[in-house]
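Just the one chain here, laid out as structure tokens, in the form predicted alone.
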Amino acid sequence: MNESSDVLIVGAGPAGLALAAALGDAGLRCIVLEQQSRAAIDDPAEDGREIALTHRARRTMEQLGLWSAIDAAAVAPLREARVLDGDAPQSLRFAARSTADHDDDALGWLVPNHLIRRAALAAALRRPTTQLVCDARVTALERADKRATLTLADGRQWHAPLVIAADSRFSGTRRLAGIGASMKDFGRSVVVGRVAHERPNEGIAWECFRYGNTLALLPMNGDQVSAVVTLASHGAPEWLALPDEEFARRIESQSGGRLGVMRAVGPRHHYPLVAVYAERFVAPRFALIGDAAVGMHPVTAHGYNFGLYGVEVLARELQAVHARSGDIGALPPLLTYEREHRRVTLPIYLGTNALVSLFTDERGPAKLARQAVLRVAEHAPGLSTLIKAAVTRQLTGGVRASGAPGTPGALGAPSR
């Protein structure tokens, strides 16, 4: 079988499907190739991951029809974030304020990953220009002057002027294209589980850099939080094997009892922590999107947000080429996407890795440095405001925080 399209997208994750929807709106035909079965794609399992979405990401989801497909009761506002180090009483606080464009005081919104996946699939398939092919494992990529060809394990071939890889941070398609990636294995894993609590969480996310492990509490609706424990990978099996009562007791203790008595209300999940940054985002007739381009450590919650930012920019560039009947697989528009996406993502990628390294280093000098940061935040309010404004702007995707200049971006006009 030899079939053709305008664009071949490898990977039916939320980034690849959002891109298919955006390109459909631009009048481009997309074939999405996914190695999982259709049943797994149609009904994604709950995986414990809560995705923190910025204002810019939400606008993109609204534009593509993803946001309206998610039950509002499952969307939890993130109104403030606080960072604690060890047992120090000081904390760094990050909060947003209303602007002329947004009267919501949320930093962002937390949404279960499996609901985003389901919404992205529905949005992509609503476009008659999108075709989904499951049980499709890509084994070869060839690129010629005018088109690229993907070969599947069963021998089928697909042709298009452009191939886009959206098949995870460990992308096999990226490797077939000869593009390397910088990978930072933190040697750590996260154990995630939902916990109910007796006191209101008030939409506050806590990031507690304890000695021995890190605890994040992500506020959910219904007096629940998603407890995310980051620890050395060899310690993960013990946390996974804990009885529910002991797991909840540990979370309650490490959070200082801020939310009162806790109890576990769901299964636990386990993920290794590896950050990835591709050496290039594009090549002739080829581009990377989502985690295949940038796979983030989750501490700053930018993973899927970066995927949506990339969708926004790449769709804009391809739409412009298509409108003038140009070659969408030609390198110049792809390079424009790469430059803009790298400018937005690289500083945050490097800064996040540095932050994680500092706050998980338990040697004496690192502890002193962390305490100094918190003291500055408490005793130098002017500098603290500038630091928090910069961080909050990144968290919200361009929405102003108190004391921070800036205006929100929009689909087709990203924040600068």
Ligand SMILES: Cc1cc2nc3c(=O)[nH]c(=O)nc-3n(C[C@H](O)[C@H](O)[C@H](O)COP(=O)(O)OP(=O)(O)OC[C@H]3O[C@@H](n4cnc5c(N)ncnc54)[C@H](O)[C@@H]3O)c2cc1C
Second form
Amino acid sequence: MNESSDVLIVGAGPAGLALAAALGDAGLRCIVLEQQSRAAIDDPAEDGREIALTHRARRTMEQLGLWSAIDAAAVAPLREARVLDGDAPQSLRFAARSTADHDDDALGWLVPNHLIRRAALAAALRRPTTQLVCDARVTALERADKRATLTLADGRQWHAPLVIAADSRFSGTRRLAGIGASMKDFGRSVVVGRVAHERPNEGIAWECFRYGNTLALLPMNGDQVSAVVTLASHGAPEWLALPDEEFARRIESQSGGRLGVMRAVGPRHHYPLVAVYAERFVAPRFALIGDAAVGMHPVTAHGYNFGLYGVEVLARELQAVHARSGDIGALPPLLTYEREHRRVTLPIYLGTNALVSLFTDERGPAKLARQAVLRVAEHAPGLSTLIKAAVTRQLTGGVRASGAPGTPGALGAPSR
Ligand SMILES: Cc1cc2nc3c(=O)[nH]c(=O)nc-3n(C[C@H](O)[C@H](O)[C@H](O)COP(=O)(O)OP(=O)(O)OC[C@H]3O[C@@H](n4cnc5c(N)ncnc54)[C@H](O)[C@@H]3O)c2cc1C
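Can you now output the form predicted in complex with this ligand? The one shown was the form predicted alone.
Let's see the whole complex now, leading with the same chain.
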């Protein structure tokens, strides 16, 4: 049996590591158990994910020291988002400038996922309270009255008053804790790849709901966009195997030549689209965080933003228990975290899944419905303002990048 800590975290992904940093600030010792090698965690490979971060997520990252560990040149401001349906002329526009509740001209920021992972590692290890154990695959969990015990594939064991699983949307530790999850397999995949382009992207993201596939263009610095193609999973191998010239040509043509001539840059990556929502987020001596609790469809860009929000709430609750020398594995404070995180995430999880169904259904009535949604939203001033304000508030969290929390807080949550 290995030396104990206050908390055992399974998974050194961006959620688990951000949590270790936050708990370190609360004076709690964390051991992070990660199945990958130390070399892979120290130098995470580029994975094609460009993560759109809200103002609130940025503020959390600043507080934990993640933001300053990211090269500013790799952070791309998202100034406006436009949604198009097929070849229909109308588009729905979301621009930061159109809101009255903040004065920053960015809706959010796009940051490559591997740089977030690296920054989260640096922030976690800067705290002397964090210990990282790599080549450590968790295969068993036992929970008793006073402590929980994790067993690794090689037989080593660790114990602590509380275990937190941050081991991805397909969390094995969640299953070991006897917690089920509802999963929605969209039967679709995303293929992502960067392309360089001729005309400036002006920080505008495009979401084009084409018939057959969906194309999102996410603006990067240096006249590049990340092209995100969503299509039926059986079509993904063909898109992955395309010669660079043909990939760029298809993106150029599907985006209506808006950004001029395109050229593929770097490798392409592929992700099957499965959304996951855990039935419970906590149990005695156990909690779920990050994608292990809520694994979002990426179209509304909430996954890691929710992960950071969960970190914020859970750390706040555990800090309060620790400050009064209470039992951090006891259920009541964990239940407070669960209630708050569920209240904030569940409506958006369900709404995102409904939106995806509407915008990927190629039957006539669905096409008409979404064209109507876009037309009405863009031209009925009252509705348009409401929808845009809600979406923009989601992105900005109603806070200034460096300011105090507004009301409501990020991702629709009231700030405390
Ligand atoms: C294409 C795409 C685009 C996205 N875009 C956005 C976006 O714009 N905005 C946004 O907010 N989010 C976005 N996301 C979501 C975001 O990437 C995730 O929410 C985030 O990476 C999840 O982090 P995590 O730490 O919870 O899990 P992960 O990153 O999956 O990390 C889990 C870790 O646990 C380890 N592990 C697993 N099992 C074990 C075990 N048994 N023992 C020990 N270790 C284990 C794994 O090796 C891994 O290191 C996107 C996702 C995708 C796929």
